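We begin with a single chain expressed as structure tokens, specifically the form predicted alone.
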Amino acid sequence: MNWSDTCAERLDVDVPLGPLTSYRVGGPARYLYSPQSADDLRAIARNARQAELPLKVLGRGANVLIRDDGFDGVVVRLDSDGFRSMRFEGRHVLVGAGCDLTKLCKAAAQRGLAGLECLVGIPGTVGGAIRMNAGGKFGCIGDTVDRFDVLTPDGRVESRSREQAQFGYRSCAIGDSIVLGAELVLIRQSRAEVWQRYREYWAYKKRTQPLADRSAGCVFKNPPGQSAGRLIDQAGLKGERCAGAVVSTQHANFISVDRDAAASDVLRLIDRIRARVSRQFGQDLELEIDVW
């Protein structure tokens, strides 16, 4: 593959990918590269489907199983200071797609802004977050979008609306685009207030969640109308185990693994879960983590 010289500075070759996820499971990526700008970006993607190389974004890697042969294409970070950026304008907040999630609800609620304080307990970028429109039961970050810009597959940076973007349960229409930056717009509150409900929704996270351990969070899509956990749960499969990998016996929706796991123990029990389901209650459960 014929790299630019500015690609090929920056360009690792067959780089384990495990220890980049919170699986800390799978194989390696055929190429790893951390651009410095959104041209930087535009450079290493054209590069990429002129070489016919699938191109992936990997933020913190929250919510990624990699498989135990790895990815055979090109993984980017956004792991570059242009794209971790978070700047406070009154209400709104300019942040970069890279932008570490847990620290932007935090700054926020520091700041007495409300509207991300529901996302506590989220570890991932923003980019990814407005991917799949991370959220839970207290709220999503599309409720706060107001817009952001794309990078899209034939190279064009376009800037995108909240409307355009149809935000619905775990779903963004992005399509293939990469997710550049965004701004944010916030409610002002007191900051005691809002603090005080940051502080509830991560006491409530930590009990109902095992965020200590190595997991990817939720591993399915709720049906509608119904909890994906429960359904896991009724079936009689907390603490159902695969070599390594094991249901949560704190919440069910959550696959835990051991330092000696595999990606495939994960993938097995993922198989066993949704057969169970779908014997026991006619229920077809939809994977939330991106397999890759």
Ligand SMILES: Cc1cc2nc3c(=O)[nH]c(=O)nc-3n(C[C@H](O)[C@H](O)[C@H](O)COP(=O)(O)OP(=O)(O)OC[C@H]3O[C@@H](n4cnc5c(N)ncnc54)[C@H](O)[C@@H]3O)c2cc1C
Given for the second form:
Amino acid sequence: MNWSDTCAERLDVDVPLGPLTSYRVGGPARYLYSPQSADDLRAIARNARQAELPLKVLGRGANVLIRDDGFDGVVVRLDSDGFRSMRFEGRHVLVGAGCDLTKLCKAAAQRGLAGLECLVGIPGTVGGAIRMNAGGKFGCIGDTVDRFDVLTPDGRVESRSREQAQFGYRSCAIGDSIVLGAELVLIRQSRAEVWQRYREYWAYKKRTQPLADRSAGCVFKNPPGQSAGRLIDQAGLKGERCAGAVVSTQHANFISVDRDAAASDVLRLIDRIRARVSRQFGQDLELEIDVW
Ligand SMILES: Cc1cc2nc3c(=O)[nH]c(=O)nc-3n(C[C@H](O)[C@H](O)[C@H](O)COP(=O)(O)OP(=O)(O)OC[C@H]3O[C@@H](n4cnc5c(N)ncnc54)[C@H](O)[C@@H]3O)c2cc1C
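Moving from the form predicted alone to the form predicted in complex with the ligand:
The next block holds the full complex; its first chain is the one shown before.
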């Protein structure tokens, strides 16, 4: 590929992606790149397009399963300083897409700013969280988004409002655009109140989810009006195992993996769960995790 000189210097080849994800399984990326700025990102995206190589953006990899044969394309990570900024201005916070979600939630709580404590215990970056509209029973990130910037597939930087994003259940209408950064608007409350909720939500998460395991959180989306975890549990699948991958006994919608697991173990277990739930309940489960 004819990379520009500046791109070539920071372009890594054949990089194992497993260690960059929370499952820690899966093969390499043909190319891995950490752009320093939006212009740099735009340049690498243009190069990839010209070379007809697919390009994907990886946050913390907390919602991604990489197949064992890896990804034959360009993976970008927004982990340089230029993408990790966080600036509070009154009730507003301006954040880069690579900013760590946990750090952001804590920083907001410390300032007595409410709205993000519902995201406690959700690993990831701001960009990944907006793409997935990360959240749960206490709220989701979309509720706090005022506007955000994206790089579109044809190379334009555009600002989008919350309305344009059409945040839904684990969804956001950005297509193949890449989130660059966002402005969130929070609610001023007493620090004690925000911290109290933060601690309550954190305790709930620890009680209900296997947070110490290697996983990517919930594997399947909840079908309308139902709980995927409950269906999997009722199908008798808690503890079900495919080699190094096992259905968590704490939360049936989590698949935990052993140290020597392969992505194919997770994929086989996913197929088995889907087949059993479909046979027993006539319900087709849709993936929440992104399989590359
Ligand atoms: C223990 C555990 C608990 C979890 N609990 C929850 C939970 O309660 N609620 C919940 O919603 N999720 C949960 N998750 C899943 C995960 O934390 C979230 O989906 C999180 O938002 C993923 O962020 P990330 O940066 O790691 O994204 P990644 O996993 O790296 O990427 C996820 C998707 O977003 C895309 N993406 C990443 N960055 C960008 C960007 N800048 N622009 C455009 N697209 C981008 C990727 O291409 C991919 O399609 C959990 C995961 C774990 C491991």
